[in-house]
Each structure stands twice: as structure tokens, then as C-alpha cells.
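Next up: just one chain, as C-alpha cells, the form predicted alone.
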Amino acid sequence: MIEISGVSYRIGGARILDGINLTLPKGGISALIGPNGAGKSTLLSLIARLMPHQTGTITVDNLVVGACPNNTFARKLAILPQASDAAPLLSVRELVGFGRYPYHKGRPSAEDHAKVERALATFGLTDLAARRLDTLSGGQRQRAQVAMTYAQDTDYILLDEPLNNLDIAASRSLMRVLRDLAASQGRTIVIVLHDINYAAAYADLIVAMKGGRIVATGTPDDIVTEAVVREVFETDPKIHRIDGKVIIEV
């Protein structure tokens, strides 16, 4: 479980986040939406320690963030930034091969070739493991960049937007992954989506954002409302429901 108390975040004079209480349940997916500049990845990036915190208090199960060693950490949780690019003459094997590095520090064992191959299968991957990522499809690359966070074989994993650069198809089919891997590994997948769609479709909680508050959490039943979806993305939605899911017409 994730537990984040009285969280603010200040850039300057500006106000990113203000008193964010959050608990996010262990297990399943947790998306994050709302608008730009709602604070989904300022929140994301904090939860996972890479910005320091400057009010309240995170923590990962019984890990404080900020206060644990990072190396413990790092087998605890692991996030896919929004931004983050990879050497270009890598191999897509050795990118995701630094997922294990926390584990390995340099010298990888025959257990942690084991758990690349098994992230490279499990992201559709193995037929493009040698091929560079300069050859590879902005998708394709994407792709890989999740199968490193995967291979990292944390409890926790942290993803920014990760359907950038993805087709539909693509999308789906990451999106299938990723709720298979939370519900058959139990794996806790926290989720920034800018596509309130795809939340309602894979993810079993909510959490929309506005102007660096939390407007509403809960399942994509209680959240994807016109009352919520007008508050939080000011327009006005027109919401159906096929085979129990709530969709947005767009």
C-alpha cells in the first residue's frame, strides 16, 4: 500500500501540489488522470523519490520514501519516467537488461538473464531483443522501456504515460499486459493516463487530479460521471455504457 500524507509541492511561487492525502491499495491498477498541469507526474515522481519532498510524508508498504536506503528501495519499487531516453545503440536486450542492475551491480547472474528473457517474452519482445533501439519504431521503443521496468521485478511499478508514441492496437495490447501482470502476479501498477478511456476500461481505481488537488478517487463507475468529468477537464461529456463499462464518446 501506498500511503501519501499531506504531500505539497512548490516550484517557485508556484504550487504544483497542494495537501495531497492519498492511499493507494496494494495490488491492481491505480490511474492517474486529469488535464496538464494537474500534478499526476509531479505526484508520481515523488512517490518513486526521484524529486525531493518538501511537506508531508510517502510510504511503500513499511519503506519511507526518502528515508530507506535506495538500493532497498529499488527492489521495491520501480518507475518508468515520462521522459526517458535510452542510448540509442543499445541493443533492446541490453536496455532491458538494466532493469536488473539494482540486483546485479555489474555482474549479472544466470537468474537475472532468466528474468530479462521472461520480460522480453511477456512484452512481445524476444523476436527484437538484438536489434538496436535506433531501428526500433517509436512504439516498439516504448515497449522496451516498460519490459526494463518490468525486469526491475519490483512489488511497485510506476508508469508516466507510457501509451505515448503507441498505437491503439499497441495500447490495447500493453494495457492487456499490464492487468494481466496485476492480476495473475499481483503486481501494483500505478498509472498516468492522459486518456480517461483506457482508465475506465483496465484500471480498478481512479484518482482524478485538477490544479494540483484530488478532485475524486474511486472505482471507474464512481469517477467516470459527467458531474466528475466536467469538474475536473471542464468540458461536457456525453457517457455510454457497453457491456458494463463506461466509455466517453469522443
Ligand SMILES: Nc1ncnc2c1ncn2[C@@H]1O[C@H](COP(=O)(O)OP(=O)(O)OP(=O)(O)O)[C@@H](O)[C@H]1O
Given for the second form:
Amino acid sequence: MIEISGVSYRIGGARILDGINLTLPKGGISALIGPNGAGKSTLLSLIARLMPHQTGTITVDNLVVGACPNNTFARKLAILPQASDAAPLLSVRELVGFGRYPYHKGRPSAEDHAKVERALATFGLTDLAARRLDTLSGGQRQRAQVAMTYAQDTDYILLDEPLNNLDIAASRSLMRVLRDLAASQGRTIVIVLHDINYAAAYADLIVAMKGGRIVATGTPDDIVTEAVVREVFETDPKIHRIDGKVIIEV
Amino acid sequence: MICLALVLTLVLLCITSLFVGVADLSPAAILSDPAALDLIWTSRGPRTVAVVITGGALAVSGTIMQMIVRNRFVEPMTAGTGQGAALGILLVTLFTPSLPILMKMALATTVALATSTVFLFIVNRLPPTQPMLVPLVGLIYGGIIGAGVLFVAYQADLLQYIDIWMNGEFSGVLQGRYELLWIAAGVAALSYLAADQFAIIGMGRTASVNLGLNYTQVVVVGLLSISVVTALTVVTVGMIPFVGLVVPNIVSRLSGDNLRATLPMTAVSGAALVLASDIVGRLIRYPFEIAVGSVFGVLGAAVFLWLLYAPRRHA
Ligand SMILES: Nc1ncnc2c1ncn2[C@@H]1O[C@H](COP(=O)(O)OP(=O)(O)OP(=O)(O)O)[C@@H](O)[C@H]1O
Ligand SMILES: [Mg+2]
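With the form predicted alone already on screen, would you show the form predicted together with the ligand?
Every component of the complex follows; first up is the chain already shown.
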């Protein structure tokens, strides 16, 4: 369970996050949605202790973010940040291999190698494993980054817009892998999504943010309604329900 | 495969290095002539060892610095570390000349560490969108410290020492006058233990934190290793620029940045390139010598240009 209480964040005079209180249940997929600049990435970075938080507390299970040893935390929670820095000059296999670093600290065991191979296979990267990242397409590179996060093998996985650059097959396959991880292994996935159809189809819980606040929390059925979408995104798409599935017009 | 070829090249160069010099020495003479053995033992051998250590350790230091700064165009000898070391040695020579040599080295290393840390602080304030600013600022920063060193030395009438520290060359290496370099070799070898850590900080702070690394601690360890190697090199053979710049770039272009796999290659390539430069420098104007730095500048640039423009292979 991720518990966020009283978290605000300012940069200079600007209020980026404003008194966030949020509980994300253990197990299952929680989707963060909201317009550009809503503060989704900032919130994710704070949970993942990528930047020190200023007020409030965040706990992940029994670990207090900021107080817990960095390496212990790295085996509890992994994050795929939104803007990855320029691709390092590594092969896909080497990159995914670094996901195992929190466990092996530089001396990978046979088990680490096996997990890397499994991560490569899960994301259809086996054929590309020896290729250098700078020779891949944007989507292939994104898949490699996701595979590295997956290889970190943590209970909590935070993904900031992982569907960027992915084609529909890769997107669906990633979401299925995540759903499977959540369902069969009880992992907790927190994912920032811009495509509300994906959120509606795969998330157990949707959290809508706007202007540094949380404006709505609930199941896809509660959140993906014309009223909420209008309020959060200030746009007016039609929403259909077909076969019990919510589909938002684009 | 590449590794084996590199090591073989280095071995051949070492053997060549033993038999190139002003005094005639043929391989056959070793067996019959005790003076020949003595020459190898006191002069040619130490010189060869010094070149190999210097080349390897400087190349490794360059790689570590590039990972820390996250910029491919910096190296310790031009971005303030080398000049800081020279400043430290100068101050030690001026104020505490009677200290034991290891203490002197420790002080010089401390100053080098301080100037490198300041450089890192300056770099962190530069806009990340302008990578070319980093080497430029490094050059200016190193230049300012270098000018300070020169000024102090001039005032204190120590210019002849400065010349030795600022312009690296190996002709002065003799048995008994290079052994400090073994410490540099040890430090460079030890830093291999942290190869994964250096590779990870090269991916950025976010990636490091995510993987549970103590970012600051790794940076400090890296800077310390760079400073020790640089200070010891400056004191024993003098500053040799470009090695830490060119060699890591060549290796990373060919084999990437997985330092656990590439650092040994970097060390061997650095050693081989500097040794080749030293041998060429001994031969080109025989019996006079050309400083290794000048030869390396030409040789290194040629190899690097060839790599840049040679058709790209897709591994
Ligand atoms: N370094 C910074 N200085 C000033 N403002 C910043 C800085 N970083 C982020 N912000 C602001 O904080 C707000 C929240 O940013 P954040 O990246 O969390 O948004 P987001 O919800 O992830 O948006 P997106 O959907 O575009 O990724 C934005 O308005 C952004 O302009
Ligand atoms: Mg974002």
C-alpha cells in the first residue's frame, strides 16, 4: 500500500502539488490521468524518492520514503521515468542487466542472468538483445527501458507514460503483462496514462489529477464519464459503453 | 577477440620499447652482456613500466571523469585536476619541503580533489542542453589554475620544476624515480571494482537513485581515484593531455559503456597508444626525443578521426 499524506511541492513560488492525500491499495493497477502539467510526474518522482519531498509523508508498505535506505527501497519499488536521458551506449541486454544491480551489486549470479533473459523474452526483445540502444527505434528503446524496470523485480512498479512510442501491439502486450503481474503475483502497478481508453480497460483504480490536486478517484466506471472528463481535461468527448466496456471518442 | 589482439599488441610494444634508445641494445646481448641487463633493469624497464601504467591509469581516469560529469569531452588533465595536482605539489614544495614523499602526495591529491570538486559544482550549474560548454569551461578553469601555478612558481623561482610537471615525458624515468606510479596502477585497478557503479552514474542521477545507488558516494570515490592517479602522474612524469580524452572515446565508440566489460580494454588501449607514442617519439629524431604528449596528440587524433569517419559497424 502506498500512503501519501499532506504532500505539497513547490518550485520557486509555483505550487506544483497542493496537499495531496492518497492511498493506493496493494496489488492491482492504479492509473494516474490528468492534463499536461497536472503534476503526475512530480508525484511519481516523489513516491520514488527521485527528489526529496518538502512537506507531508509518503510510505510504501512499511518503508518511509526518504528515511529508508536507498538500496532496500530499490528492491521494493522501481520507476520508469517519463523523459529518459539520452540513450546510454549499451546493448539491450546490458541495459536490462542493470535492472538487477540492486540485487547483485556488480556480481551477477546465474539467477540474475536468467531474470534478464526472462525480461527480454517478456517484451519481445530477445532478437534485439545484442543490439546497441542507439541503433534502435524509439519504441524498441522504450521497450528496453520497460524491460529494465521489469527486471528489477519489485513489488511496486511506477511507470510514467510507458506507452510513449509503442505501437498498438506493444502497448496491449505491455498492459497485459502488467495486468498479469498484478493479478498472479500481487504486484502493485502505478502508471501514468494519457490514453483514457487504456486506463479504462486495464486499471483497477483511476486517479485524476489537475493543477496539482487530486480531483477524482474511483473505478473506471466512476471516473470515465463525460462529466469527469470535462472537468479534468476541459474537453468534451463522447463516451460510449459497448459490451460493458467504456470507450472514449477521439 | 579484440581484447586478445590488444594485449598482444601491448606485449609487442613493450618488447620493442626495451630495445629502442640511445644506447645500442640487441636482444642477443641480454644473454651475454651483463651491462645490457643492467640497462634494462635500471632504465628501459622502468621507463616501459612507467609508460604502461601512465597510459592505462590515465585512460581509466578519463572514463571515470566522463561518467561523473556525463560529458564525453572532458578529462582530468585539461579540466582542473592536473593543474590542481601541480598546484598542490608546488605548495608542498614551497611550504613543507621536508615532509615524507607519501605525505606530500597526499596533500597534492587533496588539492587535486578540491579543484575537481569545484569543477563538478560549476558543471552542475551549466545548462544540460549545451554539452559543449562543459569542456570549454573545463579548459578555461584548468587554464586559470595553471596560470596561478605558473605565477606562484615564477615568484618563488621554481619555474624549472613547473616545466617538469606541466610537460609530461618519460626520458627522466629511472629505477628509483618512478615507483610511486605503482600506487596509481593500484588505484586504477581498484576502481574496476566499482565499474558497475560508475556505469550507472553515467546514466544519470535518476537512474542511479532508482537502482539504489548512493550517488554522492560513488561520485566522491570516482573523484578520489581520478585525483590520486592524476597527482601521482603529474609528480612522476608530468601532465600528459588527451590520453584520458581520446582513449575512452575510442573504446566507447567501439564497445559501448558497459564499463565492467570495457574498462580493461580501455586500460590496455591507453597503455598501448601511449607506449607507441613514446617509442615513436624516441625514434623520429633519433638520438633526440620528442615529448610523448606531442606524439600522442597526433597519433590519438588520427585514430579518433579514422574511427569517426570509418564506416559504422552494427554489432
Ligand atoms: N523545474 C521546474 N521549474 C518550474 N516548474 C516546473 C519544473 N518542473 C516541473 N514544473 C511544473 O510543474 C508542473 C507539473 O509538472 P509534471 O511534470 O509533474 O506534470 P505532468 O502531469 O507529468 O505533465 P505531462 O502530462 O505533460 O507529463 C508543470 O506545470 C510544470 O511546468
Ligand atoms: Mg509527466
